[in-house]
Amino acid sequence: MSAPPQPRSLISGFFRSLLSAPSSPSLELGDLSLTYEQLWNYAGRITASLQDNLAPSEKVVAVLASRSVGAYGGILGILGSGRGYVPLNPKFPLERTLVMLKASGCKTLLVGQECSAMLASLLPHLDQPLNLLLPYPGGAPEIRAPHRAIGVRELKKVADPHDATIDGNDAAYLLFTSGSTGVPKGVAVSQSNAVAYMEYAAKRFAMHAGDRCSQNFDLTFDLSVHDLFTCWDAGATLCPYAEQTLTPATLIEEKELTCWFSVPSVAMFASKLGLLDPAAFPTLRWSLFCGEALSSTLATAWQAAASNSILENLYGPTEATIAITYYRWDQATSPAECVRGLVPIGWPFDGQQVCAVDEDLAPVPIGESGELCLGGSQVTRGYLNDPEKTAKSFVRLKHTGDRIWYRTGDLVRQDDRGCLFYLGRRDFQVKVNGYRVELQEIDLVLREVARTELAVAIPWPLSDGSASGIVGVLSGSDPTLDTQIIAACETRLPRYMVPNRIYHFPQIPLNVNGKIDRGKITEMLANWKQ
């Protein structure tokens, strides 16, 4: 009897493209262009080093790198060894990176050359020994015990490009989302979760070897997984933007991109810069948006600029693997379908399920508002080492059997066609420039650094259901310390979560339940006299 077929993994599509067209371009970084074979010659050395040096029980490897061959080759090399990757963001404060690294349980850290200085700052604060993989010549900090450098000079052997032995439940990647307690929540996305998304995306977007794809998202943002692997799965070319680029949208013309994926904020910035002239982006054939609410005004302007493209609004939290619903924009009919000026989030992907429920987790009638719950093969199994949070968010619904559903906290209504319309948040979780943020996490930091309990984080200014920044509202603190307070927040929080301004109120308004009234604070900010 023959052995059962090896389960497909997240990297399977890259291997298929490598074997079928090794000389095709896989990655363009500025003026540097690498074929699939050249990229694997780099990544395959990492795979071989990990296979030779790590125990099979070591299932995840952290990677500290950004928009470099080290970043993309590192991820491929880790996946090629049959392990999952844990991206760390060099733009995050050191304290947050340490928390994420410890929570992940990683014993091995791969570092890109662009992050060697950050590694030198990181090492003295580690309380556990790490294996350090530094796949670049020279410039590395001195590695002292208890840490061990592996594969620095020995990266000569290139692993064969084939799927390693995996279990579908093994993590493909581990990401951390903002947590209301101040501790990021770990979400392990399994190989089977990731493959379910990739297989549907391959059919839906029908990308091909001639496509040239944007790469706009940081690797700690789960939408980056779409960027990388839908592209490589199709044998297409990945074209990341450089950090110094004025706006990623300028690369559409420069790189003749055919597939675009970003948060709406990027398109909004492009609009403000006057880049969305009619027919400005004739090469685009796909325009995808996700990560925050998309306004009908912006969709109309982008569609006019990318008139040859299909524009879709995607929706999905990290816990449901990248995106799980879609809405295809139609210039003739879609504006009338928008609710509160926002584009619908549409219908679930094939094989996935949606359900709007009331406070008792019972399905609400068609047309009524309810909390959106998600089910299906893309839904993850819960939060890393946190059964309490998992039990609150991953639930069984009344009258739906034993299926596990993820509670999104998003309020929606569904029409008789099954189309979903986003209405807002059930709690205080918001999107800031596409990043999901728990306001309570910023509250906690503000209270500590400002030394007052009367500190509130407010998304401001608001536009089309999302925010472009955060402000802090304090009472009972010294206004002369605002600069120091913001500076202290910068050491504790990612940049997109740091308040850009502090407001001082004589009193913080409370609602009838004695809770802070964020809605009233927002109204007061709108009427604030400079």
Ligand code: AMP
Contents of the next structure:
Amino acid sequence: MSAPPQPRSLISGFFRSLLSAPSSPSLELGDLSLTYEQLWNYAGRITASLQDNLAPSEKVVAVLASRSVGAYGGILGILGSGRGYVPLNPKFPLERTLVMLKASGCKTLLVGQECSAMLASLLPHLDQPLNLLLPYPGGAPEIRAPHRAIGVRELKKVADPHDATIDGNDAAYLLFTSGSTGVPKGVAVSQSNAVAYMEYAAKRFAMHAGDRCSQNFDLTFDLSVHDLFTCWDAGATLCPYAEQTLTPATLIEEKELTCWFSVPSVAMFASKLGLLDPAAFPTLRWSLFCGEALSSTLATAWQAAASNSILENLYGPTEATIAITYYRWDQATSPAECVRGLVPIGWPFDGQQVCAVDEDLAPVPIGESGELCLGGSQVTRGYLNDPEKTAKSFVRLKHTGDRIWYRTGDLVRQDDRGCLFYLGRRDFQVKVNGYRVELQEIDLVLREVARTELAVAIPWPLSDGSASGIVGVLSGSDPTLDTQIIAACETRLPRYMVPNRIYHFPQIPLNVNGKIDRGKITEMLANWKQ
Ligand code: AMP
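The form predicted together with this ligand is what I need now, so please give it after the form predicted on its own.
First the chain shown before, then all remaining chains and molecules of the complex.
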């Protein structure tokens, strides 16, 4: 019997584009433009170095880099060697980066030139020896035992661009999301999960070599995987925004983007800056939003600005690979379909399954609210080294035999056409400017640094149901310590999780079950008098 065909991997589409049109532009970073061949010239050296220096059993490599050739070439180089990548975020506090690095089990770290200074502060805190791949000349801090630098000088050879032997179960990437117990949760997305998404996206979005694609998402956010790989799969050009850009939306005109993908918060910010004039973005042919609820007001304004584009609201958690449902906006009919002013999340991608269930994991009748569960080839296998959390969220439903479903925690209602409407969360997970946050994770830090149990994190202010920040609400604490408390949070939490301000309440309101009543606190904030 012949061996089953090797599954394609996340990088296959890039290789196809590289081989068919090597001199097409693959990446435009500010004024720098790299063809597919030039980008692989960079990435292929990293692949070769990893192949030469790492044991085959080393399956994942961390990458500390941001919006640079080092970041994009690094990811391609790691994937090219048949390994998965673990993106680390230079904007995160050192402590969190160390936790993620340790939990990932990575023995090798690739560092972009823009992060070399951060490496110097990271190294003394590492308790495991690391291989360090610094794919740039000079400038690197001296690497001392027990760590070792690999490939700095040897990066001469370029590996052949062909799919390494890959097991579909191997991780394509490993990401961390906020965890309610105070420790970020690792989600390993396998090559076959990623390929399932890419194959569907290729059909759905039919992107082509002439496309110019946005790259708005941080590499630690899985929606960035769509940015990079749907673009390179099509032989198109990736146009990341630089950190100093006022708002990513200004790049649409500057770079004549044709494909846009962001969280609605980015569009909201553009709207507040008055950038969404009618027909402002004539080059766009796709306007994709995902990651948080999209309001009908914003969809209407964006559609008018990007009037030649198809606007879709995508929905999906990291655990089910990028996005798994879609709703196509139609200005004539969609506003009437919105529930509580929010655009529906629509229908599952072909081949993926959705089911709304009650507390006993039995399906709810059409039209009733239930927790959305997701099944199919995009659903990952669980949380890294955390069987307990995995067992809670990756479950069997009463009526579907052995199939494993991911419980999203999202509340939805489905109509008789099968269209899904997003109704909110059944827990304390929120989105802050599109970033996923478990409020309890902030509560824990806040309580520790403020040395009181009477401390709560609240998403605030809210507009159209989404939060643009976090505030801390404390009771019985000394207000003169607020600045210190916020500064202490900054050393532990990413910027978007740090309270912007502390409010002092005489008492923290409790609900009938004696639990903190976050709804009541939000009401009190709305009525807060300075
Ligand atoms: P993440 O893992 O960061 O992608 O976050 C996943 C969560 O973001 C989902 O479980 C939802 O709560 C929320 N989310 C993603 N897309 C949408 C959407 N289109 N509408 C409403 N919520 C969304």
